[in-house]
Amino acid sequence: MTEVGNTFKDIVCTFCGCLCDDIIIEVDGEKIVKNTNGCAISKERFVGHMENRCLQPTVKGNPVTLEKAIQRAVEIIASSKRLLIYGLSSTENDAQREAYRLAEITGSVVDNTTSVCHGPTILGAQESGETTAALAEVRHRADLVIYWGANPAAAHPRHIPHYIRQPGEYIKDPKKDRQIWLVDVRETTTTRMVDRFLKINPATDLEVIQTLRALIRGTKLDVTEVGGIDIKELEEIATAMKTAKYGVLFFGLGLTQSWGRHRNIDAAIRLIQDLNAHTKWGLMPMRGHYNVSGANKTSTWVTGYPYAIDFARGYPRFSPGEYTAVDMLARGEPDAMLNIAADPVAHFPRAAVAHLASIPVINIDPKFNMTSQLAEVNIPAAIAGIECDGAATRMDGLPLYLKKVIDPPDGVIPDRDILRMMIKSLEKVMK
């Protein structure tokens, strides 16, 4: 990162896990006027960042303190016999550091927004391993790149203009030297980016994948089309992949949230190292928010596991749909919750956000959100990568630091800083 003046260069976006490396911020004062290679979500995130801010800790709907908010959370945690906490993917490493040692002090369970998004990618790997690449390989080297199950032309703008048609090391003209595949269920804004669209019939995925597996290692098969694609095309698909000189499959929630959930994912993996003895590919998820593939690192820097933690025993044990927020919350078992960087009341299932609206929540987040109106406490932060420093990790795992560029509204401090005096607290409170 370079400043000049009031203009900082080299700026990493904190909007979804493309985490562009780019961005030019021009800053007037305490005030963001100028986003410059930015998409416009990005450029709605530095210059619109005091946006529907919460400015001031809240407690049962009044103002208090800093200080009070902390005590009032701390008691909440302190007298819970089952806490959940959760959220953490749009917030910097070390604030996910410290929630993973609360979790720990104080025996509860922890989960980050994987589990009701890229679980399944989690799982699958799991099971048969990784096949992954970094963007910047992809974009110097990929001439052929499969989105399946994504639109990363809503999810993702920058994701194909800044790494998939921009000129590479070996590709020097994107256009006529890389194509571009689409496989969805229905057209999206992404079908007009691309060179080929392929429409399967909805949950097909694994079907059409475990055929293309049986081609590409020379099966002969009786049937005349497969999840509405015909096997005469198929065949033809099988050939490119196995014939580019660099592949890369990138997937979406479309694969992993669909019917088969883990074993699309697991059958993905085991597609691209069938393709891996015929030449080179690699497979990437396309990571949502921006720092979900850093929950899913430190957590498992700390304890082992990705997501869905529990610390009732004193140590971590992993269970997903035991331990996973969703369906705790469905179960009714939480008493408390305390959720970071996330808005569950906005994304759950009605059963868990009746839940949620039965116990006490504590809510860390920078801005009103739908979990704010439910929250029994609610403390500002400060926005990562905007207001204060850190660390985030991209899609392709690439770890990367997170500048500050203007300060924070008075009386706001990082999310990290606000649960190390969580548990110092609670540490006096537990002796």
The other form holds:
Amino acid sequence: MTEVGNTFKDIVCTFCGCLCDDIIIEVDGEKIVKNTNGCAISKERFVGHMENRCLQPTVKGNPVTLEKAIQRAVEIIASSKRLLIYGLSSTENDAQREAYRLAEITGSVVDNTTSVCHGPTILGAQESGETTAALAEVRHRADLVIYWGANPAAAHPRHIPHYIRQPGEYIKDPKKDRQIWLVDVRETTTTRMVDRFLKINPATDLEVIQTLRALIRGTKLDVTEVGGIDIKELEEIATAMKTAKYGVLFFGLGLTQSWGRHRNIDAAIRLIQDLNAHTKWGLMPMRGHYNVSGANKTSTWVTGYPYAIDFARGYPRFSPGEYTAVDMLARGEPDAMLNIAADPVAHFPRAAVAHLASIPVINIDPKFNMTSQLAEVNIPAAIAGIECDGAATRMDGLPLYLKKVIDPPDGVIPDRDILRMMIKSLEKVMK
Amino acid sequence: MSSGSVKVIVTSGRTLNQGRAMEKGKITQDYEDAVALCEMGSTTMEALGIENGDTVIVKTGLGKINVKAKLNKNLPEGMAFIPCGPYFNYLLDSYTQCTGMPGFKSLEVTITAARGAKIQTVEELTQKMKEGI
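I've shown you the form predicted on its own. Could you give me the structure of the form predicted together with its partner chain?
Below, the chain from earlier opens the complete complex, with every other chain and molecule after it.
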């Protein structure tokens, strides 16, 4: 039993890929009044869930009923020749499944926010494989944890305190028995939380990783420094990595968004593979949106591919750089867009936004965002994990059930139900 | 008033304030305050002749945008930081190296002091992009 009166225990936080599942939420009437255990962002998400809310469907800025908004959305979709469906990482698995169904019946492109976060991670893994671990295994076993190009203190505030600086079965004292290192191009708030900080020059990740690989293989290098780090220090790092009992490399967008993209990840995976010839190592992407990992998984289950999928020929085709949202928009290809639980206007480059502003956009989101300012149709949605249930996937691939703790505002329904209404209506129109 | 300009590499990324404000809502003062800023080291600020909180113009080949300067003593010389969001992305090109991923991490920019100049709101910036300016 997790509910006592108006207190809900073991609630999963739906902010970042940590999916912390020890949150205690207190509800008073129609308001969430307290979030215990959550980070500062989690508290804002739960306690501030009614702030900046979109409560009324609109078409061209005019309030309409949900049915009228769905009707206009269906008209836009049915008349579109090249619909782009995007977003999906801040919603739950069932909504994602409905989006793929919609893409299939309309012959559209469906992409999720992976393409602008850990898309290169997937490309790297497709090239070189994957050596991963469960977060619990990391807590129990890892004596060396390295964050590379990640700032968990800002983006995953409880990653270190909840999963890493905790005692485990074989790590009795997490401060003494476990080393935490950080590799980045600048000092961040995470720097203060780690045992060692290694500052590398911008855009040199690939060189530093490849150097470590060479040193781990025993190659002598005729250089004095790589990426701003003295070769002697790199040799010492390589030895420490080889002699760790169990190491884990967590990497962030500093590796996926910088020069080299998926080649950085490809190299990082191969570094871990090399290390596994000597000891046990794993690596894990620091997934940002709470269910972006789920978006990749549900997409792969349903279509065979994790993102950037085109159904124009009636079957799914995968082509990053071609069917990824930024590339499609920058080329001016889509003639309509259905955006679900994301904000491309805030997070895409200007040229992509310029095209987005020139086409009809259907925006499904619980709150007002920058995309809702441009969208022809806005449909409010319930917040998964707060106002409706669902399932989401943690950054290590563990699926978790999201509980509902409070009713959504009147007339506001989950993303999955909005998409089902669209599909039902489209199936009639497209017969 | 401008006191010259500096050329730096600007990188973008998450901040705690940006995350909190994003969860509160994008069309809020909190969000604008969290993302319409440019962090830079003391050397850069001295070179520009500006103080914490002054407006600066950040410019690339694509365009320019006004944001608030914020002192970050930990940033190395030649590097600035803008939290991920619409103000940084306004300056960013769409080239993805055929991966889908734009180059969010290293943008060559020129920063110019513009003490007292207005910073556009999130809504004004959206409108500007809508009009293709």
